[in-house]
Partner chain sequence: MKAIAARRHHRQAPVVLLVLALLVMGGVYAAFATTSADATVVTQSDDDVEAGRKLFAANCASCHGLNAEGRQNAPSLVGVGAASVYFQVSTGRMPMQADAPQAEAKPPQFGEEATRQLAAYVASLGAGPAIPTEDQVDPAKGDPASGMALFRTNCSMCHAASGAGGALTQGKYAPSVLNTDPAAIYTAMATGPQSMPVFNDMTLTPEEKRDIIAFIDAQKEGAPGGLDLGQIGPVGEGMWAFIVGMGLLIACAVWIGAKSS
Amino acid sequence: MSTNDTPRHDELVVTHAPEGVVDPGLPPHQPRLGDTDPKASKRSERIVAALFGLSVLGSIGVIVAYFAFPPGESVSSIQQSNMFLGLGLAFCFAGIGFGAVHWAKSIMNDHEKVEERHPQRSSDEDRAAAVEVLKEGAADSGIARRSALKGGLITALALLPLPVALPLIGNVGADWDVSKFRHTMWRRGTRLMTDPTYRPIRAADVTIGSVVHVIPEGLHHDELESDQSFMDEKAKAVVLLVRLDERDLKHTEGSYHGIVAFSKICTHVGCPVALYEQQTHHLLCPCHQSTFDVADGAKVVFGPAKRALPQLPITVDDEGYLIATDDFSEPIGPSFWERVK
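What is the structure of this single chain, taken in the form predicted on its own?
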C-alpha cells in the first residue's frame, strides 16, 4: 500500500508476504484518549513542555553546581560536587529524552503504515514520496503551530551543550594541578614497605611466585599531616611487587633478580589491579578485566586498558632491603588530556 494511505480505525492492514507464508497483517488501530478528547491532547502538550522545561532546569543546575560546589580537598566535597553535577546532567538529558518520546507517542499520528523495502536504489518518484512523508511527519508533529513545545525544545537543545562544554572552558574554583599525577612519594633510596603492616622488605625473603602489596617509606598515618594527605598519596603510590624466575622476564630493566614492581592503579579508569595468576604471569583488573603481562613489562594483553602499568625501578640497599631507584617513569593511572605520553 502507499505510504500516504492511512488505514481506518476498524481496518485490518494486510502486508505483502512471500508465497506460501500466511501474513496475519496488523491489528485494528486502537485510538488513544488524546485522539478524541481535546483536553487529553492539551494535557499531553503540557507534559511534553514540562519535560523540556525540566531539561532546561537541569542544564542551568549543572552550571550553578559547577560554580557553587567546586571539588575541594576533602572526599566529602568531591562527592558533593559529583552528586549535584550528576543530578543536573540526569535531569538535562532525561528531560529531552522523555519529552521527545512522549511527544511521539501521545501527540503525533500513531496509525500503522506499511512500506515495502527494496535493496535497489529507489526511483525518483519514491524518493520524492519519501520527502513528502518527512514533510507529513513534520506537519503531523504540529511543531509549526505548537509554539510552546517548539520554544521548549529549542531552549532545551540550545542549553544541552553547556553542561558538556563548561568543564572544557576551565576548572573554576578548583585546583587541578596535573603535576600531582606525574610524581609520587617514590624517590631514589625510598624503601619498599609492606601494606598495611608497614615493614621493610628484604629481597631474600621474596620467593618466586609471591605477591606483595607495597607502599613507600614515609607513607604512614603518623608521618603525614592528615588522613586526607595519607589517602591522596597512597592512591598514587601503591605498588604490586612480584617475583618471577629471572629467565621468564623479557625485560630486566628496573628489576632486581626477578623481582619487579608495578603501579597498582589500572591505566583504564584507575581501579586497583590486584589479581595475579602465577602460571601465566598475568595481572588482572577486576573492574573491567584489563590484563597485564608482568613478564613483559606489564603490557596490556587483554581488555580496555591502552597502556602498560608504570614500572617502579628497584634495587637493594646495603642491608639487603628493597629500595626504589627513582619515581615511576611516567604518570600513573588513566590517561588525561595534559599527559605528554
The other form holds:
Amino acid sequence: MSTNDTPRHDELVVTHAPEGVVDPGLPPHQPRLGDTDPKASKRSERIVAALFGLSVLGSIGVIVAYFAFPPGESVSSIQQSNMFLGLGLAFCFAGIGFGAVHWAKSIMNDHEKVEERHPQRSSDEDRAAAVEVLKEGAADSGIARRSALKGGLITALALLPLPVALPLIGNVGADWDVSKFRHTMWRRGTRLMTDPTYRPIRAADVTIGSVVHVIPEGLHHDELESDQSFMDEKAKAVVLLVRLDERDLKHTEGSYHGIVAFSKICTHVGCPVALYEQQTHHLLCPCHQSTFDVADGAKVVFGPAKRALPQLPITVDDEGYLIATDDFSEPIGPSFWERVK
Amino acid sequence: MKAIAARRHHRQAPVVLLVLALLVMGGVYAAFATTSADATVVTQSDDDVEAGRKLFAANCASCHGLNAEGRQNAPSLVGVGAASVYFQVSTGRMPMQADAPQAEAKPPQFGEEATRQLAAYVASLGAGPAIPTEDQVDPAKGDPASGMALFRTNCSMCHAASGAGGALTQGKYAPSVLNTDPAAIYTAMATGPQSMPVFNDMTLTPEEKRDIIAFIDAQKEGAPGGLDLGQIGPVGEGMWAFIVGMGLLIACAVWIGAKSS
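Please supply the corresponding structure for the form predicted in complex with its partner chain (the preceding block corresponds to the form predicted on its own).
After this comes the whole thing, all chains and molecules, with the earlier chain placed first.
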C-alpha cells in the first residue's frame, strides 16, 4: 500500500502505456471546505447528527403509526396505515444511509490511496511442486492399470445425476394422458349457458351485435365432483357467442341465423380471446394481439396465432334454446406434440 | 407591489413564477373539466318528440339523414332507442367532432332537456332500449360482489380488471369506466356503442347491470396500496420502476461517488 505521492505508482503505469502517452497520474489533492474551515467541519457533523436523528424519529414514527393507524376494514384506512408506516420506514432507513454516506464523504479523511494488485501467476517453484504432487497421486492410485476401478468410478459418476433428474422430469405434469386435451364437455344436445350466471340462452333473445360468454350445461359446482375438475373443464370448454347480421357471415356452417360460437382459448398460447369489436367483427387476444375474423370462421388476420379458433357447431332445441350439435371439430387451444392426428 | 418588484431579479423568482403558472393552469383546467351529468327519468310527450325532431333536423340530419335513415358514414338511427341517444349525446360523443378512429367523450353539446327531446324523437322512430330509471342505476341498490364476477367475465378483457380501459386496434380503445355516470354505463351496455358489443337484458339482466354499476362505483375509493399509476398494468408500473426508481438509484450512486466540496 502506498499513497499517491510516492513515485512508484506513476512509474509502474508509464511502463505499460503506449509511447507518446504520459500518464497524468492522480489529480492533486484538493482540501475540502471542512478540512480548512473548522466551522464547516462542525456543520457537517451537525448534518450527520441530524440525519441520524431523523432516522430515530422515523423509527419512533413507525411504532406510533402501527398503534395509531391500524389497517382497519375500509380502503381509506388501509391507505392511511400503509402511508404512515411507509413514510416512517423511509425516514428510518434513509436517515441512517444518508447520514453514513455524508459522514464518510465530509468528515472522514479523503486522501486517495492506491493498492497494487499482486501478480496472479504462482512462482515457478510452486507450480513445479503442484505438478509433482499430482503426478505422485496418479501413480499411487494406479488409475492407468486398474481398469476395473476406473470403469466403476466413471459409472458411479454417470449415474449420480439420475436420482435428482428423474423425479424432476417425472413430476412435470405428473399426468401423461394427452387424450383429454382432444375433447371437451360439449356433446350433441348440450345447452349453451351464460357464464357466470348459468342461464340457458334463447336464440331469439340474442340481438345482433351481442356477445355472450358461454359455458356448457353441466359445468356447475353442484354437478361436478370437485372444484379442480370444474376449473379443468371450464378451461377447455369456454365459448364466445356472437350474433352478426347474417349477410356479413362468409360461411354459415355451424351457425344459427347469424349466431356463431367459437372457442375462447387462443390457438397461440391459450389466453382467453374475448375482445370483440362489434363493427369490424374482429376478435382480439389481449396477450399477444392475435386477431381473428369472426365473420370469416375466426381465421387469423393478425398476430402470432397460426390456426383459426375452433368453432362450436350450434342449433336450437324444441324450446328455442341454443344447443351444441357436436364437440369442437379439433382440439382447442395451443398446439401440443401429439396434436397431429 | 414595490416589494415584489424589488425581488423580481431574485434567484428563485423563476421557480416561484413557474409554480404559480402551474397552479393557475391546473385550476382553470379543473374548472372546465368538471361536468355535471345526472341520470334522469325520461317522460315522453308529443311536444318532446316534435322539439326533438327540430333539434335533430338542425344538428344531426346532415350526417344521419333527415329521417334518421342513415348515410354512407353514419348509421340509421331507426330502432336504436332512447338509451343510445342518451349515451352518445350526454357523454358528448355525438355530435362527432372530427372523423377519427372513434368518437371520443367530450363536454356534452346539448343540455339535459335537449338530450331528452332528441331521445324522445329517435325513440318514436322505432322500438329500442329505453333510458333507465334512477332506481335502475343506483349503485347503492346493486351488489358489488356479484358485479365483480360479471365484470370480470364480460367487461374486463377490454376495460381492464381495474376498469381503467385499454387499447383496441387501429387507434380505437376501450375508455376508462371509472368516472362514467351510472346511466351512461347502463345505456352503453344496453346499446353497444361503436366497437362495444351489446349486452341486452337477456345477457345481463337490469339487476345484473346495476350490480356492475355498484362494482364500478366501489372502485372510486381507490386502491389500498396507494398510488395506482393509472392502473394500466405492467407498462405504467415498468415506466415508474425504470425512470423514477432507477433514476433515484443512479442519483444516489452519483452522489456517493462524487467528491465532497
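Note that the coordinates shown come from a computational prediction; the quantities given were computed from them, not determined experimentally. In this text, rigid core is short for the largest set of C-alphas that superpose within 1.5 Å between two forms. Numbering follows the first chain given and starts at 1.
When two forms of a protein are overlaid on their rigid core, residues whose CA moves 2 Å or more are considered shifted, and T194 is not one of them between these two forms.
With the core held fixed between these two forms, Y276 has its Cα displaced by under 2 Å.
Comparing the forms between these two forms, the C-alpha position of G61 differs by 2 angstroms or more, with the core used for superposition. After superposing on the rigid core, the C-alpha of R127 is displaced by 36.7 Å between these two forms.
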